[in-house]
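One chain is shown next in structure tokens, namely the form predicted on its own.
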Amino acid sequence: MPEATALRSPSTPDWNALAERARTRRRMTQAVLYAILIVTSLPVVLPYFWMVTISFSATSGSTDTFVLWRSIAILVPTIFVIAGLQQGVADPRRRRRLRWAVIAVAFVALLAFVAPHLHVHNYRYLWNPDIVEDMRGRTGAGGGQFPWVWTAFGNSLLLAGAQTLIVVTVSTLAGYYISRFSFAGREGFLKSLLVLHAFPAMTLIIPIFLILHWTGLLDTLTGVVLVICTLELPFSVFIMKGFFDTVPWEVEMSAMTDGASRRQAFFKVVLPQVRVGLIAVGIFAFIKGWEEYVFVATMLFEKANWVMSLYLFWVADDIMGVDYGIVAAVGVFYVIPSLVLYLTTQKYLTQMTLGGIKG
């Protein structure tokens, strides 16, 4: 009796079983980490998507919300069932084929039940001069006429786009001798840009105002420039500080050993090191100088001068009683180069990293 017990194999347990568990686990973590990110997200998405939806659907005098919740009812659901697909199917091609599905079906529900309810009537402004002299003949607020859209989003572009070069130059020159040499006073500059950059920048429009008007500055695209950038530079500078410090400098000096110069291996070896810090500075320098309001409406007063956050707000203020549909048009001219730019770097920064750490 003892020999066969010690000749009984113990039990073995099952791995495929135990397997499928921790699939079936894992699947499910997944797909409550999906509704949770979904959910989170829809406050955050469905302003931009009404205001799509009436600027394609509303007339004028009237909004039709009946296609905006027609427009959700099958986008959303679509949305969950896609999410569901990629944790729910696990063979690739099979998942591939009924995704498409899907999104095949939401066409069709889209083009029965929304598309006949859509038009581009609200953006005729953008090429039909006849509206553009109808909005110019809406007194506004300030009392005056409105500017042709296309003048204030070329002072957008002026804007963002000058405020984009300054802040990525300094800050990559800054940032680059911070990382490299030594001075006397570098922690405490360190810890002073840090500091700049914690007070808020509304504390500083009166003195700023003044000195713009003291300049001969006040009322320029050019006084708002400088000073978005003496507002942004300080915290730029110490981003681009830590992508450089990530290059070891072994790499430049065995570039400066080989015959390079100082300046040629910065240019040839250091900065392609940390292109996606200067994408990423510079993404966020434009977006700043985009969407500024605060200083814009405090420093700009001439029409010719508005930008494209100014025109919106009067556009809304003076005419959102009588066409929604042309004031959603124009908040989706707003966000085009935003989500362009967005779209066309995003890959760039996921894979930004700041002083080791990715992002």
The other form holds:
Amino acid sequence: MPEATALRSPSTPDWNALAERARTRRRMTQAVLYAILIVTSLPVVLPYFWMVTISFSATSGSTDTFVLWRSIAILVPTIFVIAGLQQGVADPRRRRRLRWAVIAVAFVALLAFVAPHLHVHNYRYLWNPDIVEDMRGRTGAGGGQFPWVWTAFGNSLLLAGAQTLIVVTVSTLAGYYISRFSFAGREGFLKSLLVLHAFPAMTLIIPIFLILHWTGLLDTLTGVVLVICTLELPFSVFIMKGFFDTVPWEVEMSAMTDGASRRQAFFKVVLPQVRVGLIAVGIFAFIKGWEEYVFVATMLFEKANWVMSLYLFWVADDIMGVDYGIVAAVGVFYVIPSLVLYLTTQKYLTQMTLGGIKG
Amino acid sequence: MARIELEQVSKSWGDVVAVEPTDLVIEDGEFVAVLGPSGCGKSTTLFMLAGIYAPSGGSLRFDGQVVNEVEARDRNVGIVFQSYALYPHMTVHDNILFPLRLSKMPRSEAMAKVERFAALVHVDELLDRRPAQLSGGQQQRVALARALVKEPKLLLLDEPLSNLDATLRLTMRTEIKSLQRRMGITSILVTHDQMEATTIADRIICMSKGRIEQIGSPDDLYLRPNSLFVASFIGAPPINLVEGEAENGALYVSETRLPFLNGGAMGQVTLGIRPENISFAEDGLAGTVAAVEPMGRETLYILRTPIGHFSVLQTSSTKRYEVDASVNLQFAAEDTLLFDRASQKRLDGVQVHLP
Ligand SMILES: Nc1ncnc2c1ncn2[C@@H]1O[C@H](COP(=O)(O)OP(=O)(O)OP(=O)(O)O)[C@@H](O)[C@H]1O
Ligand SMILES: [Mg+2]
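Target state, the form predicted in complex with the partner chain; input state, the form predicted on its own:
Every component of the complex follows; first up is the chain already shown.
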């Protein structure tokens, strides 16, 4: 049969050449990908990096940036070399060894060229309660005393912590109820949750201010916590409802026939399955409370009530021109809790998909 | 360990009636199977017994005590759900342990029991795994162990073997049966597999559209179905049904006259004959072979006759007919079932025969 022979190509393809071509293409793609990732993350990473270097290197009054440039001159090539190793060296053992060598070189270079200029002088506000007054005389913001940074830190922690506790508890209970029980107006309730979230909270600032004023909660942390919780809750409830929806009804019933009360079934069987949701809602609530500025700026006046965002704002406002090393140091201090929180829980956060958004 | 009584028990959600008022008694230690098409209320009935659903009406009694209001956790009922419903965040071991932990059983005793029941359903190798790391059949067996471990007084099985391979299903079936005997647990098995129902159960309940159509031994349902529904639902391949008119002592199907042998009837009557009760013969009802379906030990023939299509089951070792072959059919009068089409009920004691 002539067709059959014609179909079978006379020369078998050169598999080696094809494989080589595929390999090259894959390596090229990866190299381009790395380059793009590095370049696009620079603008994100750079300001933070800058803040950190300034906080550890700036000396009073000076505005020089040589520590930043030196570190960048050392670190950026290091990153590129490591990325290059990833592509260029096939043997994983050798690659790892080379990588460590490069890191060691970079470390030594940093030690030699950067380390001598580092100091913690800008962090002296952590142990000196009167730092701003010392620098500016007693004429700073409102001519008054700055609170010690730890007061603000404590307030922030209290505000964010209380807010997390309330949001997690309420949204868990509400989410469970909405997910499991039908009641008149359930659909409308769900829709209004989302609509509420779509509202820019800023539009409510005057009514909220008045309400707090009338209820005597103005200039108290309690008032601010309640306000932020209220604004956070609709979306959190919605998220938690989505998570509860993914827990099969039979599993809960199974627990109850196994001898559990409804409460035991909830705590021992249902709750562990929405753990990721709890963590996510909790973290977002905490971060929200931690970085809240607008409402605290509007509703807290007393210096004893200041939170970190206010502290940072007033430090910046007061001594920016004088010593931006301190401002950067306060910024670093302010970021650390959020950072720690994200780093310790990112494992759970990345597991989170907005668990089945459905009515 | 419990005698179960349902008296006019029903369940509905608004307009949806899942279970019509039902009377049923299940004796202590009895094993009954529930058969019925999808959506006929089997699971709903089980859930009422388990205390997951409260009946909409009627009274439900365990050993003579009304339990309508008793909570699920106080009923001591073991249940295997259609979807297994294992606890995904616990290992197999902790899944099986869970009911014992809730009953505050001493730890060492509970541990020993978990081991024993895990071995019983052959999951003792898997104790450290999570449900997500198990195959469907393994999950089902874990669910079974979890239901059995607390030695319930009533065991409810909602299609517990549907995901097992044929061999494992057979062994598990035997296991369940012997366990049930040994422990004397009153058990209810929901299944779609008639073989399973007939081999495992003392009695079979056949349900349709929220009603119990018939309760009886496998033989009762097969040989003496009460209604057209039971006759057509039980048996595979399904029974042959031909519709006719009864008059003058005979059933007329098209032009063919089938005289009544015993008794008689008038009006619209349906004749039913099981495929295995029809045989090929020298003479009788003439027909042609429309299709041949070899099924291993037996062969199924689809035949075209003047009174409709018939399926006929023959052992494969007998003479093989090809498509389009002309054949003659015979059936014995005692194998015929006659139903009144208006009431759907079987006409007891009435039979027809070929002239
Ligand atoms: N929670 C509910 N709300 C409203 N209707 C329901 C509910 N649960 C079940 N039903 C209805 O009740 C009927 C019986 O359902 P059930 O689950 O008992 O069927 P089943 O016999 O177990 O079917 P299958 O063999 O498919 O499991 C169905 O028509 C179903 O749609
Ligand atoms: Mg069901």
